[in-house]
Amino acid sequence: MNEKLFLRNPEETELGRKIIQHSIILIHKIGFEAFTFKKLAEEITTTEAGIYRYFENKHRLLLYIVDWYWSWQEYRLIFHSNNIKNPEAKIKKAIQLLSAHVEDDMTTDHINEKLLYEIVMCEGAKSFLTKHVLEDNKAKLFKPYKDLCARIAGFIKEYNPKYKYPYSLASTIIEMAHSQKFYMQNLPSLTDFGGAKDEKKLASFLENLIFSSIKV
């Protein structure tokens, strides 16, 4: 992780793992705009010091975990890419991690992903949706999901290196399969998708999307 994002590394304590599991339990009850360092020193029962020792603000709190939720899921598909040579096969393991039901990985005790994977679904646009958002850029705080993204543009220019908006349709995959997730939630109206029984026609639809783009 990025050390600008912390004043303190919370993976090095007790205290700064619990900011971190609690941050994104009382964000996911309550919303970002709601919470507050007041309110979540009173969840764990510590002071609002004792966590501005850890963080700035909340916006690099916010940051931290999304960028921690993007680098845990460029990790899942590098785990499940590793073995696969075809190119078209990389692409389709990467469509199906990213449209597919997230659970909480147990191996990970103080970070539920089910919880911040809807916190990324209807959050996440906050931690760059800023004033600041050149100079968080300029210090490499987006890198995670850069990475991302240019693991999957990778995917593509390997199946057509012709293709000339490979970025472009790596970040837009990405972004419609959370956009298309939450309104199947929420704004119903807004997707041809009706619950989680449809991840696997959201799936075909982002396939169909990108290879009808990029076919040779």
Second form
2 protein chains.
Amino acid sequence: MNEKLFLRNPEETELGRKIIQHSIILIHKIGFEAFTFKKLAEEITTTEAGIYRYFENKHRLLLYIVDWYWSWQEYRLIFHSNNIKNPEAKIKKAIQLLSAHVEDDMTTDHINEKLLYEIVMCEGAKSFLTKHVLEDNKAKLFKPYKDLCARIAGFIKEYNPKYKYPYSLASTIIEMAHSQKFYMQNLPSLTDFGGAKDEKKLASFLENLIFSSIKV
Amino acid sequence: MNEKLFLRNPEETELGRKIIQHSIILIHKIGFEAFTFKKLAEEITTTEAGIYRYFENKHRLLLYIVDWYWSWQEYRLIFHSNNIKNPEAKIKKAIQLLSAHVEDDMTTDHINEKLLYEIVMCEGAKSFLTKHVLEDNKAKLFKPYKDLCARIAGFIKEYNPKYKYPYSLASTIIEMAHSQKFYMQNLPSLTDFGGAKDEKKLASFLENLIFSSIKV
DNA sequence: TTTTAATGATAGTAATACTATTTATTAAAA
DNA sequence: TTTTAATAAATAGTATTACTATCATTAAAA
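Form predicted alone done, so how does the form predicted in complex with a further copy of the same chain look?
Expanding to the full complex; the earlier chain stays at the top.
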């Protein structure tokens, strides 16, 4: 993780890991706007000042967990596409991993991936929709997201080296996988997917969107 | 405008119109997070309490101006697609209107459409990324966005009645027109568009994306 | 003219987002 | 073993935010 995200590395102490674990639970429960360091401190029986020693403010903490999520997604993609040769299959795997229902991973003790996925769906955009996005970008705080995007863009370029918009298409896939899911659950008339059962339809929509564009 | 958005209709009084006019200027200048009713009150030499008579809170005010924007975009689309018969041309017109650089309209005295467009690009998602999105949706607060989406979905259905995802594709166009523009200006490595000059490339990307998917 | 409605001015509160200071604990050096 | 130094925790405090309440003033409608 980028060292500029925190004042003290939360992975290195018991308290730090508790901050991460419970910030995920609490943001998921009450939303990022209502989330405060004071409420978090109460949950883990420490003090507000205790949390400020780890994170400058709650936005940095959001960035930390969002970055963690994108790094995890890229790791999963590397792992699952490792032994695939065919670029078409690699792209399909990426779509499947991004649009399928996420379950708690269990390999990471203090991070609940299912909750984290839902946080990124509901709050993820707030990590860059700020007045200081350019500064944050200079500090490389969006690197995990950009790396994932570049990896998928790479698959697209393998599939069709002449396609003109691999990066925009890759960011479109990632963003739509999350925002169509959000619409599905909250504003369904913006989608063609009815209940929560329709998760395979989202993957079909994305596959159709991508492959018809990049078809050689 | 939906009456639930405000406590007192800002269109009906001088002060109300000043609130709208200067909230657009101020949100554009300092961002929605830093924007407060107190700062706005200072700008227009009224009091904080004066603004609270019009809007319950700053989120409702954001929703008001965002809804105004989507209604304006739909009006523009109706106006410009009115005498077009060909569904392909209608879709192209929609893409063009959504992805082109917006200039101040001048027909509306107190609303600067250029600034409003930039606000929707940077802050628009915050209007629905909340814990009360379902309630707000029940109160029909997202109707203008959904209407625009449904209109574009209608064009898509005209073009190809068999295409399976007209609503998701329509919301994808609208969202990407704004978010790719944001990326272009702030996180360019997520796109294939270099400087601000590349605005026609965004339209080409979207046209390619849409028409290759819905091609009969 | 009287009533109603909108605005203005002032004050007050609980919560938020921090910062600073002091106190306690632990670890290393003398 | 005692002193010193570094680290962490606890407490307190501040400016700002997001409101609510009250009351006087002005303007428009009945």
